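Only one chain is given next, in structure tokens, and it is the form predicted on its own.
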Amino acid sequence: MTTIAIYSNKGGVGKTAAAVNLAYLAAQSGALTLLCDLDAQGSSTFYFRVRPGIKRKARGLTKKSKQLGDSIKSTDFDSLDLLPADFSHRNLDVAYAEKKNPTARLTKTLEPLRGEYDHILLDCPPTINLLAENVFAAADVIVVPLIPTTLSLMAHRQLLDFLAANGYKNSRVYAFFSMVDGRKKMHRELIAQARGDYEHVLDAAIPYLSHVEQMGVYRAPVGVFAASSPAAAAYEQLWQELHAAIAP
């Protein structure tokens, strides 16, 4: 089993809409699919048409407990299922920082649920905090969208040196564009330039197209609503590349 977090400490890079997505096209493979929305805003809850809330008996994210599957819920599509996000979600660094272990939290947490599924895909709010770090120690993989502007890299440059500084393997990071726009020159020439300062940029980019934002009108990842559109091409391809990546 492979956890995947789709994490990014900035926002307003298409995150969620790629959590979404993989999730989707990993389930389409056949692999049995777990999303966990971790950002209490829950997004990708909303995406999938599922109420938001963990059930009380399950005690949430913060203790180890095989009732947490009592909170997981079956979506419209076959071999995803969804870990609804809940308000509670917001307090969650709180919570792990009076724990023993408190960057392992989110680890113990999900040990239950690793022989359920092929892939848990974690949709991780944008912050460097307590939660982050529990992340990136739960994920095999971080996949991290980038957005062609110089923020943008300014920031992903801030997560490789956090990783690095605390003993996290950048390894495991891959990055990939969202929100481009080929006509752009700029886009081009900063694409390029992140390809050729960091490992590991996916050849996956996805456009900035309509098609991305009417997931929030359809509630459905762009393969159900525009499957021939390059959007719906360009997260297969991602999904294709970072399964290869992924691949024992």
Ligand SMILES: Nc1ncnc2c1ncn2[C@@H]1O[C@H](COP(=O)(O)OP(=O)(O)O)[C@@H](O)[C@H]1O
Contents of the next structure:
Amino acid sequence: MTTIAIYSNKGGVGKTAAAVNLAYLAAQSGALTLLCDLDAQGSSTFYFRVRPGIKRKARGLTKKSKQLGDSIKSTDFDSLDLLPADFSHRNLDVAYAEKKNPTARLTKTLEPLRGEYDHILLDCPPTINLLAENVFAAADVIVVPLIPTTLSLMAHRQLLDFLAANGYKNSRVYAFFSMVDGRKKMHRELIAQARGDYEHVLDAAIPYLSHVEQMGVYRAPVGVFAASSPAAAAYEQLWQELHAAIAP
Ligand SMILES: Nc1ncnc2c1ncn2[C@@H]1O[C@H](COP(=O)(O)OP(=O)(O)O)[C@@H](O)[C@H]1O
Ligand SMILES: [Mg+2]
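What would you give as the form predicted in complex with the ligand, now that the form predicted on its own is on the page?
What follows is the entire complex, opening with the chain shown before.
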């Protein structure tokens, strides 16, 4: 079982779009897959047409791991389950802070699920707080979407420094470029620079494409409503490359 966090300390970079499409592709390949929506905004929950668990206070990630199984929903797709966003996730870092071993809570919560799934994907909110530290501890690999801007690359440097300073291995980090406009010289230059600076930047990149935006209209992964589109092909390439990179 591999736990894959789709994480960035920046918002709006394509984390949720990647998490939804990668989880779908993993499941399509026959792997039993669970996508955990750790962002209280519930975007991946929305894309999979699952109702967020707002009313059910007794559930969610703050509760005992035994109860977690009750919160998991099946999706419309074979082999793909979802742990919906729970409104209580907005306070997850506060809840964790009150516990023993506060950075190991998520690892512990996910522990009983390790035997049940081939892949667990975590769609993360854009914060570096206690929840993020729980994610870094629980994930086997951290996959970071980078948009080709100077600020996004600066944020990535900060993330790598944070991980190193806190004893997390940078070797578990993979980055890919997201929202790329190949016509822009600056995009091409920044991507070339990052590939020179970092070994962990994957070859696959996700272009800026309206089919990705339309996920919000169709409420589905791009492979479902635009199977032969460049967007579907880009996520397929990303999944293939990532899958090969994380294979034991
Ligand atoms: N490759 C892309 N091309 C065009 N729009 C994109 C792309 N990736 C994401 N978007 C759009 O940008 C917005 C933010 O993407 P999202 O995946 O929710 O980012 P995050 O989870 O990092 O906040 C969404 O409206 C999404 O539809
Ligand atoms: Mg998101």
